[in-house]
Amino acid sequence: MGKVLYIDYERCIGCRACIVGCEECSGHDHMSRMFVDELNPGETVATSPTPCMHCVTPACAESCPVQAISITADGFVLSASMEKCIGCKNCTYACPFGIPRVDDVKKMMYKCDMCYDRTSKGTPPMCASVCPTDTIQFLDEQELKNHSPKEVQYQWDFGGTTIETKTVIGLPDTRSNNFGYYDGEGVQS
């Protein structure tokens, strides 16, 4: 097992670094391959980073016609050969977490591709490298999901599918609150 990115929605503070320097990194052309979601808008200002979650079985890649999608051996999803990639748009229709986006324009879906030019050399992603809070982080895998902190989701249920993902979410304390997150029920005035 190597390093994952790690994603601790409780400590993001919605200053979008990531998104900027995803958008500097060579060869993204000032588009950037995160997006930061608001959770519960209008009820609060929580916000979340929302990468590629680097799937095991990618459906992206599967429903891709030309096979312009690879996966590394290490296992991370790569964003669209230029020279392969049509923009159908199948990958964006088969992808059960809405991350790949098509550049209308230019006919070319882009996806975070794990900044796989700086994380084969064990550098971390530049996600990862700007965030300010460490809600994104670069981490070992296998450390992480045997001996986290806190509980993390790498395995999701879509109907009964189940899919792992390289990228793991570290789960809301929602029983101690030690982190900050609470469902209203635990709220005290």
Second form
Amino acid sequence: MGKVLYIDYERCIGCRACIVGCEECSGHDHMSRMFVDELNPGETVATSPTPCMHCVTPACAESCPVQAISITADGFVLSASMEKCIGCKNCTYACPFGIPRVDDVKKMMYKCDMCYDRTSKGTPPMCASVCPTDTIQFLDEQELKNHSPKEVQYQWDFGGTTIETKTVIGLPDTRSNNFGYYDGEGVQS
Amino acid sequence: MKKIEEFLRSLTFNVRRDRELDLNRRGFVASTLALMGVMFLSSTPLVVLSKRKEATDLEMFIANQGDLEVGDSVTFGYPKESDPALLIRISEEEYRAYHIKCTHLMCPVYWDKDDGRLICPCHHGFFNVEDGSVIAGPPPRGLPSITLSFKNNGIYAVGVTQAQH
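Shown: the form predicted alone; wanted: the form predicted together with the partner chain:
Every component of the complex follows; first up is the chain already shown.
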């Protein structure tokens, strides 16, 4: 078992360094595959970085009519092959997380490929390397899924269809509040 | 159930990068050859069936020997009533009998006395009256001929011989 992305939304400060890092990564052609979503603009400044979740059975790859999206031996879902992709946007519609983007001019889909040139050599992906708050980390998959100190989620239920992902999300710890920021005793909500 | 689903996925989706070449080139050649083999094997029962002779030992009376003038013909059904056939007297001593479903598109063939040939009017197929072979036209093979036997001044149909091209 290799390493996977671990994302702890509680730690994100919305600096968008991951976006810039993603653009700078070699092979990404200055197109960011990272999303930083504002969760509830106006109410809170909370943000969440969203790269590809790297599903075990990726709907994007299975919906691709030309099979341009391939899965590596260690289970990462790559961006579409430049030679094969026809820009049909099937993957964008199929993805339950809404990850793949399509360049309409080049007629090409692009999505997070885990900086495969880096991660296949054991180097963390660009987003994890540049994240100043350790929101995005590159950790051992087994360790993370089985012995994480914080509650994690890597199985998602979409109307009865369970999707298992390689990317692991750390859930807010509302019981002990040992992680991230929390409201103090005296705060009136 | 999960295993079956995984197997079907692996068959359907060519998305594993490490197996890309297997499924693209060698897989294509192998599956093409396998498909050819399956089709070849599945056709052998049909070949055996078509080679097997239909055993009809049914003997059926058609007409008396004196009923027909030379050059005349009479229709009958053999071996079943729904298999139309034609008995033709081509000389004093010689009779011929053929199924008259044309081997092209099963139009009824008729005996043209003046022309001396069996003619299919649909697409101008012509058959030799001597052995039922094709003289001209689109039919792919000759007419099935009916073996005759003569007993007690009567003409009996005793068997069918399929034309061998």
